Each structure stands twice: as C-alpha cells, then as structure tokens.
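As a starting point, one isolated chain is supplied in structure tokens, in the form predicted on its own.
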Amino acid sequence: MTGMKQYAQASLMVTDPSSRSMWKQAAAIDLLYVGYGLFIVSLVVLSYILGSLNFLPHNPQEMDLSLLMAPPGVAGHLLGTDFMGRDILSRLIVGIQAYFVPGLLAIAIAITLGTVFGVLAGYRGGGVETAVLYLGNLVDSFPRLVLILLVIAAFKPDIYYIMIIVGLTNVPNVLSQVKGKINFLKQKNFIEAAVALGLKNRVIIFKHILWYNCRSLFIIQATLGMAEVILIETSLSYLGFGVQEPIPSWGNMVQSGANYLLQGKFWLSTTPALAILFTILGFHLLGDGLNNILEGRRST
C-alpha cells in the first residue's frame, strides 16, 4: 500500500501543471521576449486574414506607370511603390501567404511524425527504438538544401513541395526531444507509477506524457519552426527557386529591389528585408522566451 502511494505521488509530481506559477517566476526579459513574439504572431495572422479577404490598401498586382518607384508616403502609398508602380505595403501583406500555410504544413508534418516515432522509440524501446533511431539518423544525414533542390528539379518550384521536405527533415529533431522527455519520465518512475495505478497505455501516452509533459515542447518547436520556414522560403524566393513573380514573396521583393539600391531607391529592398528580419526575430524570441519560462531555464 505504501508503494502504491509513492507511485501516485511520483505521478502527480511530474504531471501536475499547476504545482507552481511559472509565469509569476519568469524573468522580465523572457516576458519581454514573449510579448514581442506574440505581437509579431498577431500581426502576421491579422495580415494573412486581411490578404485572404482582399482587405488591402491597393491591388497588389495593379501597376501605375506614373508612380514608378515612388518614395514612401506619396499618393497614398504608405511604403512607396516598386519598379512597376505596385504598392509595396499591399505586396508585403499578400507576401505572408507565401510562407504561412505552407509553414503550418511543415510544422504539422514535423510534430506529428516526430511525436509518433518519438513515442514508439521512448515508450516501446528495444528493437522498435533501434529501428526508429536508425531511420531518424538516416533522414538527418541527408543535406536539406540538396533534397530541396532535387525536389525543385524533379517537379517545379512549388512552395508546398519544398515545405514537405522541410517538415520531413525536421522529424528527427522532434523525435529526439519526445524520446528524451519519455526517458526522463522513466527515470522518475512516472510510467511505472501510471501502470501501477491501472491507467491504460493510450491514457498514459496522450494525456500524461504528450499533453501534460510535451505540450510546451510542441509550442516551442512550432514557433522556432515557423522562423526557420520564413528564412527558407524567403531565401529560396530570393534565389529564384521559391515563389515566382508576379506572386509576391518577401524574398523575391528583396531580389527585385536590390538592383535599384545603388540608385538611392533603398525602400524597394530594405522594406521587405526589414519585414523578414523583425518577423524571424519575433518567432525566435517567442520560442526562446517560452523555452525559458515553460522549461524553467531562467527565473527572477
């Protein structure tokens, strides 16, 4: 009977998410990181909705030959126009569509498959663990950029094909972290405690392991994954392998405006470049802040 009580206490210590207020103990710098990150995420989501509903200051494809490369603030163009007279602000807003949904696809693939294989490796163990880790190391050994270029050569520069590769190559990372979390719980006699209490395997896995102990991991991976997605999409679009003109992407906007930088028309390329910088920074700071708060890495 005493052993059963000890098992129950071990289970509660690991799974009770209300045992302490992590947010009250968080450092001010981490709260600042999270606040800025949430602001960027809200701005991206709002801009995506506005672009999808076509609530834009101007038509992003409409060309005004009388306002070629107009500076910011001229004739109602808050951020100016590009070399074809198209409104830069409207194209920035629509450009979010180039990475938002494809990025969510990549994150969903990485987290879903990584969780499945991580649970198999950590919870099952034995030969299953060996096979899963071998498969994960095999995928991780392939250079991502080479795989992306092969997909582009075999099919076409489609951002969804590219993001599928990005998601698949991120599976080993999620797999490793989920497996590590399960191994940590095993060291705390958590799984033994749950089994001794008569819980079914699916309850242990989905509720006590994934929901109580891995949800912070998933949130952090999603934020950092989106930052990586933006960097990959904009880089490939800049090089001409991603989203193609006339569809706007922050990457191809930087590329097309770079030719006029030495002429003093700096807003054509620097405006989308700053959007890339601040957005990636926001997602990274959000992930870093959440990591420190939810995992207890730093306290006041």
Given for the second form:
Amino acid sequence: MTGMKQYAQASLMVTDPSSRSMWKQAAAIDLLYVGYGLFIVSLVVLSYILGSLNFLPHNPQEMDLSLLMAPPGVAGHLLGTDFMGRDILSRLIVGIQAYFVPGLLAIAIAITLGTVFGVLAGYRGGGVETAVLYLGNLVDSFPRLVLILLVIAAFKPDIYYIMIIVGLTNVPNVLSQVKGKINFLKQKNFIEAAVALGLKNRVIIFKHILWYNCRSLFIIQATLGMAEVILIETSLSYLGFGVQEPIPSWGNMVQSGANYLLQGKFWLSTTPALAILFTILGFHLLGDGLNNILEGRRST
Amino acid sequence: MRLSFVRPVAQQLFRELALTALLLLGVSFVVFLVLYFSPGDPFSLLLEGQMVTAETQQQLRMALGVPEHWYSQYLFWLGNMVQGNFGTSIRSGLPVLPEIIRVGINTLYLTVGSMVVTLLIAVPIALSPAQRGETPLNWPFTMFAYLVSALPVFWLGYVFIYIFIHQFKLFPILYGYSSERELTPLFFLLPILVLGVGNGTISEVVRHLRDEMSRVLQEDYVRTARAKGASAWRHAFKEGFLIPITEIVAAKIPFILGGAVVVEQVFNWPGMGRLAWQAALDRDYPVIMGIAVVAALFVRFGTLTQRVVYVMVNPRASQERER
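I would like to compare: after the form predicted on its own, may I see the structure of the form predicted together with its partner chain?
In what comes next, the whole complex appears, and the chain from above leads the way.
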C-alpha cells in the first residue's frame, strides 16, 4: 500500500513542470524581453531603496533659483533642473515612492481575491461559478478611471484608497486566469489521482494546483499588474489627484513640466515621461516574456 | 442569409439582454453603495455647518421625502434614474442627464475615432507575419507596438501639440469650451490621433489578432480551402479576423474611456472625461454617478454587440455557455 502511494506521489511530481528545460528551450527574443524586464525591475527596486534611505545626488526639494531649468549635465545635475531649480534625477528617484508600496498593495489584493474567487469558480463550479462570473463581469463594466474618480469624489483622493480600487478592478483578470488554469488542469489525470489517493481538498488546491501550477501565473499577473499601477498612478497625479506638489511623482512632474515644452525646454517633462515609458515597457516585456516561456504560449 | 441564423441569434440576444439588464442593476447598486458609505452624502452636505439633533434630522428627512431605510432609498433613487432623472449637479444646479448626453457625444466621437486609429495601426502589424511569414520587419514592428503601448498618453498629447500646432501650425491652437461652436474636422483629428496611438492597447490588439489568425490559418478547413484553390483569407476571415477584432474592441472599451479622461484634459476637450474630472474635483456626486452609469452602459453595449456578432458568425455558440 505504501509502495503504491509512493508511486502515485511520484507520478504527481512528474507533472510538475521542470523549469530548467523551459528556460533552455526558450526563444532568444523571450530571454531578451525577460532580461530587459529584470534590469528595469532591479533598477526600480534599487532606486526605491536609495530613495527611502535618502541616498540621493541632490536634495529633491532644494530650490536653486540661480539654476532654473538648467539643461542636462549642467553643474552636476545629470538630468538638469526643473522650473524651480530642483534636481530632476533626485526627483525621479523619489517619485518611485509614489507608486511602489501602494502598487504592491494593489497587486496583493488582486492576486489574493482573484485566486480565492478563481478557485471557488473553477473547483466548485455550479451556482458559485455563476455568481463569481457575474461579480467579475460587474467589476469589468466600469472603466477603471471613472470608478476611481467616483471614489475620489465620494471619499478622499488618498493613494491607498485608489490602489484598493485598482486592486479590486484587477480581480476579474486574475480570477479568469486561475479559473482557466483549473479547468485545464481538471482534464489531467493527476488531480483525479490525488482525489483517488484521498488527499484533502486543501492539499490539492494549495499544493498541487496553486503552488505547482499557478506560481508562474501569479508572477506574470503581478508584473503586468505593476505596469497598470504605474499607468494609473501617473495618470492620476497628472490629473491632479494623488501625490501633490512639492512631493514628486512622475505624473505631476510631466504635468508641471509640460508648460515649458512649448518653450523648447523639453527635458522637464520628457525625462519623467521617458521614465514612465521605459518602466512600463520593462514590466510589460517581463510579463509577456515570462508568459511565453513559462506558459509555453509561443510553442504553439 | 439563411433562416437558420435567426433562432440562435434571437435566443442569444435575449439571454445577453437579460444578463445586461442584471449587470446594469448591479452597476447601479455599486454606485449607490459608494454614495451610501461616503462620509458626506448630499443630505449631510445640505445640513453642513448647522447644529441639528438627530431628531430634527429625522424630521427633516421625512419632510424632504428622503426614505428612511437604505433599500427604500436605493429603490427611490433607482426609480428616478430609470425615468431619466439623474438628479441635479451640485455645482451648476442643472439636471445631470442632458449635460452628460451633450458632452457624451463628443466623447463618443473621440473614442470611436481613436479605436479606428488603433486598429489601422495594429491590424497591419498583426497580419503581416501571418501572410508573409517571419520577415526582418516583423520584430521592429512588434517592438514599435510595445513602445507605443507604454507611452504615457498625456505626454504624447503635449508632444503632438508641440509638433503639429507649434512647429507646423497645422491645427487651430484653441481647444476648449469657448470655440465649441466652430468644431472643425481638423479640431477633432489631433486628440483622436493621440488617443488612438497612446491608449496603451496596441500591443494587446496585435498579440490577440496575431495569435488567433495564425491559429485559424492552421485549421483543417483553411487547409482544405487552400488545397482546392479557394482563398484562404476569405475562409479565415470570420473566425480569424472578425471574431478576435470584436472581442478585443469590446474588451478594451473601458480602457479607451479611461484614456479619454486624460486626453480630454490635455486638449481641454468638452467631453465626458473632463466632466468626470471636474465633478471629482468639486465632489459633485450626482454628476460622477451619472457618468459611471452611462460609461457602464457604453461598456455593456460593446459586450452585447460582440456576443451578437459572435453568435451570428458561429450559430453553434448559442449552445455553449463559455467558449
């Protein structure tokens, strides 16, 4: 009996995709995507740490009225200064704080709730599934920015309120991914084998479904989620909600610098815009590259 | 058109209409909940700065005809809304619905136009590898789609203003409520272009279309069509092009509406997004609630259209619940 159980256990392990061969078989282009993405992610994390330790080239709030709108490279300001003579590079680094921790909160909400509801819908099925799909459709009916503006009007423009909404609006996305994965896994024998072995539902769901088979999905969703968080946060602080001057955010830096674009002082708004561009690009490419490699989308 | 079309389409249409009605009911409930739990509902706004006891407050509620329980409040509000009474704006004192419809038309032009621009860019990028196989241009085009999708749309707006208005003077410089009477086609073009390029959906449209088209081109029926000398494109058109396009467009409507909020701000465009921004700034609940409901209507209408197209192309689908 124990021998048979061991055999069945071993067969369960076989279905766990061995990640090493996947990385070897990956297309060069996907590795390039992931490499660039990881570079951007580490840059963001490093900058966040440096920013919170206050280890910056200049004081981001310090105004230098003799050096208004200095072009990049002048007097030790690597990316120039803004319309109040503040160092743009330091403000860019500090600007990461506007979205980093709130964004992690949004991602945590999206993945936790999305997984709970996805498992409910996929594993239970029936009436629960219908109810969950209804709720998902309901959340998807609102344009995200409009819902956020509604909450801002009703409560207050606090970044954590906003990020809770961003997290909640991302739930249907994660939910449908988890549900699709479970529907796919249900057709495989190993879940049947696990049920036949008398494993507890808890063990099957947490170990065999979520841990062995949904890990990569969570990482991908978190990465793509961060891209959306940055987009939302910068859009909102551009619109004047969220982080307010003089505290820097990439969005309000673009906004306040845009007036000087027409005078040809392009770096004021262009540097934060490029920071947004390359960071979002990095998260997109990382997510899609991982998706191609770990979920085997390109092999078809 | 064969008659066999009609029944499944009608069935599906009925089912989708019922689902849409249910979802819109849910939407109204969510909007009501946000209002109900907000710290200052319009009623307490009315009493702001006045010393009132709970008892007088209750009597005042009765006198104003505000129902006591939350569910009767909800039904009261819902009943008004179904009759087209969305309340009056706190800021301007005007009824909300006519105002939303007036500016909503402008947003409709903007979103539909930008959707066309997005498709004009994305479709060639998506379909060229399906037709010609991997070409050297394939990778740069895909990269371009990624780059464009990551662009912050507000900055793109300023760059376009700088290039097209400031440098080349191709467009009238005045955007805004003042010149509303002289809306020229030229006036519309620039914001539409900006939102179409910068709404951040191009890479997803490319990806979805390309995956679906290359999958369909490998199906047996397309191979058969090719073997007997018929056009593979014509046979792949419905499943490989029409369905994915309607799917992705319907799925991206909320995104485009969100992008419209930002672009309308950049161009001072008299649309729904700008109205929503103004309402959020003034904490003008009735307006932003009305906009949320109308926007949800937009989104649901898009999904409904997508489902109908799907069933018309593939009548079998009315038997399936989920694809």
